[in-house]
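Only one chain is given next, in structure tokens, and it is the form predicted alone.
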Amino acid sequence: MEDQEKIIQIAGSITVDELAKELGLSVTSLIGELFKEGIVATINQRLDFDTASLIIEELGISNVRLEKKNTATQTSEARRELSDHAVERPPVVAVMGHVDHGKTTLLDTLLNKKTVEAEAGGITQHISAYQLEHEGRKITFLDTPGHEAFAAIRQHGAMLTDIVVIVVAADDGVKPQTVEAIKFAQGANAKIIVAINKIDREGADIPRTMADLSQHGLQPEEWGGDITMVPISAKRGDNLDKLLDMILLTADLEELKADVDIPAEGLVIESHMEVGKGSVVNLLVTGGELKTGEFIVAGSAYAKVRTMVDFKGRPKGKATPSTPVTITGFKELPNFGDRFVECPDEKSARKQALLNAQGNSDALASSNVTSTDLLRMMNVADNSKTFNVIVKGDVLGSVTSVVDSLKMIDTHGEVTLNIVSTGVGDITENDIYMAAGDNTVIYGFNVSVPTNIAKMAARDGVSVRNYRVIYELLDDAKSSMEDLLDAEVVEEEIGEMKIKGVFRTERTSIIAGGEVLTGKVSAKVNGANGEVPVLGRVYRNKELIGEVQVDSVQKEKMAVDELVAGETGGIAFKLEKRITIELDDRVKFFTRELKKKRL
């Protein structure tokens, strides 16, 4: 029926193209309407819930209603359709919340209380995922390493969690990170349960906390909404069983299932290099059964699963859906958030990894890894550096000029500029909503920032930077993008010496004498960030023996600041590793500094 109301569900945001299709309009018409509202948008521009609602209202469309999509679905576009043979699986639960609201305490208490055969002293190393048992059923918990990492997983189009437990302190209420957690949970299409923590504290106010949450779209069940809220004390352990009961009840309502008779698949949730083991990768199996000895591919990396252990370090022969495991065997580190799939043999795994690499310009092309590469890969959650901006200007010409100028900043491909939104007119509440939670900077050019908007931005942690000179705006943007760049290790050669005599050799030091052939030698030199120590590489017949540090310099038994080319003197070397220095060895001196990259 034509008059039947159409409901459009939005999980976080919707593109202009998607909204136009839902409304049965041409993209051109919708972009024109956005322009009337002062929003200069492209076909792929994302609109938040409030903006989309406003556009529909301005268009006079009465038979369409928007709904925020808060509830979970057990599949995503990246997941295959379940077969009739799918079996029940444990829920995957992420715990999020504002700093100091008790997330870590809750996780620790649950782990110590509920983990079967907990080891004495607890878990000694950082874990990103673990399982506990409650009423004979398993629950997988994820200790999300921060909102940015959680967002990175969503950007890969992966459904990681079924349920998000948002921890809110009863004596502190909703904070900016709480709002971020709510947005991420909604964007990940996960079912939300709120744990109202610290009910044992003086000043705890559960009704006020519920009221705060309802202002951010989380309506408690007690007030006719659909969000379960459980008052707890993570420190004392109050109501934790009830919280676990509600998690399992929610899981039952969602009917979470997975296929096991398919090739194993899942997600990379953490990866790092470990001495003696090589690449150590934490995986969450989402389908099939992963076994040791099998070949898997994740992005441009592939592995033969050499070892597999559970979160307590116990060996596992196989892992079923919703099970977190740690494996070794990857030839190179896969990216955080990548999907992994099982392959029948090494040849097909290598071929698939190569195809994935060719389709991903950011994939590491070489297996020859430098120390700088290694540092970057160990921080895999930060491989993709994006500078998100919203631009508001007094006239369309100003906006276009600012945007075009921002795009002209050369970042050598190391930082991606993402124009989240543009518009004409003063900075509004909608701009703050769009910027909150995504490290988005709002640039204003010849516009005003009303007092209430400035307060709102300060409350939500949104950076609003208003300029009247375009070059100052561009300098600020360039500086902000430089701040996103990793520092690089820079070495500078300063001189070379030939060893003429060795006077004393100990485990941690050597005193030797020689002639400076080129440059100079000293204990310290002025670097970009102040004084830096002088290091040396010892060569014997062109073979590198080891590395030393200059401790002091002498000439004719008197301490001096430096020796220059042509001079002879003594050097006291400090050793990190025990090495020998012999007659006719050559020492090439250099400095090593960590320098901030500049665009």
Contents of the next structure:
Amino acid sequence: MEDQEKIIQIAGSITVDELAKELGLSVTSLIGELFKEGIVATINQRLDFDTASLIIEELGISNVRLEKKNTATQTSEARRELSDHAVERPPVVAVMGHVDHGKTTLLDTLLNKKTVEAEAGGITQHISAYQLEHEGRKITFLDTPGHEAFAAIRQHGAMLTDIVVIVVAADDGVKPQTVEAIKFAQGANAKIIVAINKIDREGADIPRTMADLSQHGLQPEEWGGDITMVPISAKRGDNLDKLLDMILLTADLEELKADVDIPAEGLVIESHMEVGKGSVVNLLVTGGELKTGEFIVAGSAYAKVRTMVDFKGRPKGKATPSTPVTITGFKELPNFGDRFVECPDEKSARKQALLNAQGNSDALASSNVTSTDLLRMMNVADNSKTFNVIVKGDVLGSVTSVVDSLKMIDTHGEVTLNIVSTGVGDITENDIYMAAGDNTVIYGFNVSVPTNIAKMAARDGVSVRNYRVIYELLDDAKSSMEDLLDAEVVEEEIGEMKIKGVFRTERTSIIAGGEVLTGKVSAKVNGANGEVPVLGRVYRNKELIGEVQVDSVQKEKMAVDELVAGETGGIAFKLEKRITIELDDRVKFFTRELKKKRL
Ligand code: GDP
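Write the structure block of the form predicted in complex with ligand GDP for the protein whose form predicted alone appears above.
Expanding to the full complex; the earlier chain stays at the top.
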């Protein structure tokens, strides 16, 4: 008997609770199952489409299929409501597809001149977005070397891609990453245009590629479907104008607009540190106009926009919607994929950053933050240390759960967790590059570290820590965060002595005798970090005279290890500063140690 297939429609995400209900499982058993997959989840946790699908797959539930709710309304939800005087903006286009199908070649050919110029200038930095002009109109291209970028951006719930150009090699057809790209585009509610590439190749078979694509839900317009497919040769440049025409046409149908008279906002699409410049951050403006000198906040980081340049490195005083820019001025690196917003002044930017640093905007939204709270937060944040991490996982679900679990480590506000970037897949050169010089730890979960990458990490002093068990990873993170805490000075009382005679007083030493009233006295004791010297405070009628150190202990003229309560003996004291000890003085013995704080 075959079970009937059940289709669960989800919009952006689904809570663990809802999913359990849909699957007919109890919440606890679903959480248990998730746990087995290395995902630590709570009942109200939201799982995105991919994570939920993956879980269903990994649970071996074959009669349930997830489907994206068709979400015309969702797009406007994810994007800001527009006013009626919103203006047209350039489309934001991502080029995706299977490896070697020609994404880089396509971008290079399109941006030919620009790329050459950049290289001639010796600029090797990774530029994450470009703008080019076609028919007098601008098109913004996102350079997406890996799908990690999108995973991260999607995790932050932002839908910034209007159009996804899926590159499929006509001699190779639909491959796993092609399917991923299709899924991504659908998930992001982006319009799809297919570029059937390498048509100059002998084995190129356009109709077969189209049939292949139809099998995956993309019906070509030529066959009565709704997907524009443009046969191109990225290498020779064939039909690229047609592709750009189609991008603009699609943009026109979408009526892409943005408000410009609102505070600037957008997304962080890349961030790294550069010698001499500090933080260098690529932003994509999605609304308003960003100008130099303005204040912006992104997550827990804020900036006064010090310099702003376009993708060619030319200074720009003002950036309008859909414009990618590179700015300096962030005090700390914002997270990739974070939304940024303009603030009226430094004070409010700082405040907002602190509020964001508290992590949980939901909690903040539902609780009123008083000025006292704010002050407290500011004080805490001022003394706080930052633990920078990059998280790589085998699948999106594991990345999400590692990140969420890391965020749940309670640091009592003393350590700020800064997730520099996250991604699916093995540790890469780029991860090392991002982590280098910045005290950033790379956590891998169920991924591998290729030998050359491990070597590179060792060379650059980057710590790569790979785990297969989430709790081990979390323990490591916790103790690393504890390592960041300043050690505390801890004093421990040992005993007290009453002086009964002083035998010799010199500049740096005193020999005196007395009776141990409480505890004991010795020259050294075992402390938390090994042997520590015993110190003493000398009191005369309750007045503190000074501090001494116990050099040696004697009983009946014989050196002994210690004197205990009730015993009388002699002590040689070492002095840091010249003081006197007199008859009837009391010496309180203690140890002083630096102890690591624990979370
Ligand atoms: P990516 O991994 O998708 O970025 O692919 P690349 O752009 O690196 O291209 C992979 C290989 O295919 C390179 O050797 C390119 O020169 C080649 N290639 C890309 N586009 C074309 C094309 O239109 N025609 C031919 N013949 N080769 C191409």
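Residue numbers count along the first chain shown, from 1. Take the two forms, superpose them, and find the largest set of C-alpha atoms that agree within 1.5 Å; that set is the rigid core. Keep in mind it's a predicted model, so treat the numbers as computed, not measured.
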Once everything's superposed on the core, is residue 295 shifted 2 Å or more at the Cα between the two forms?
no
Residue 245: with the rigid core matched between the two forms, does its Cα shift 2 Å or more?
no
If the two forms are fitted on the core, does residue 236 show a Cα displacement reaching 2 angstroms between the two forms?
no
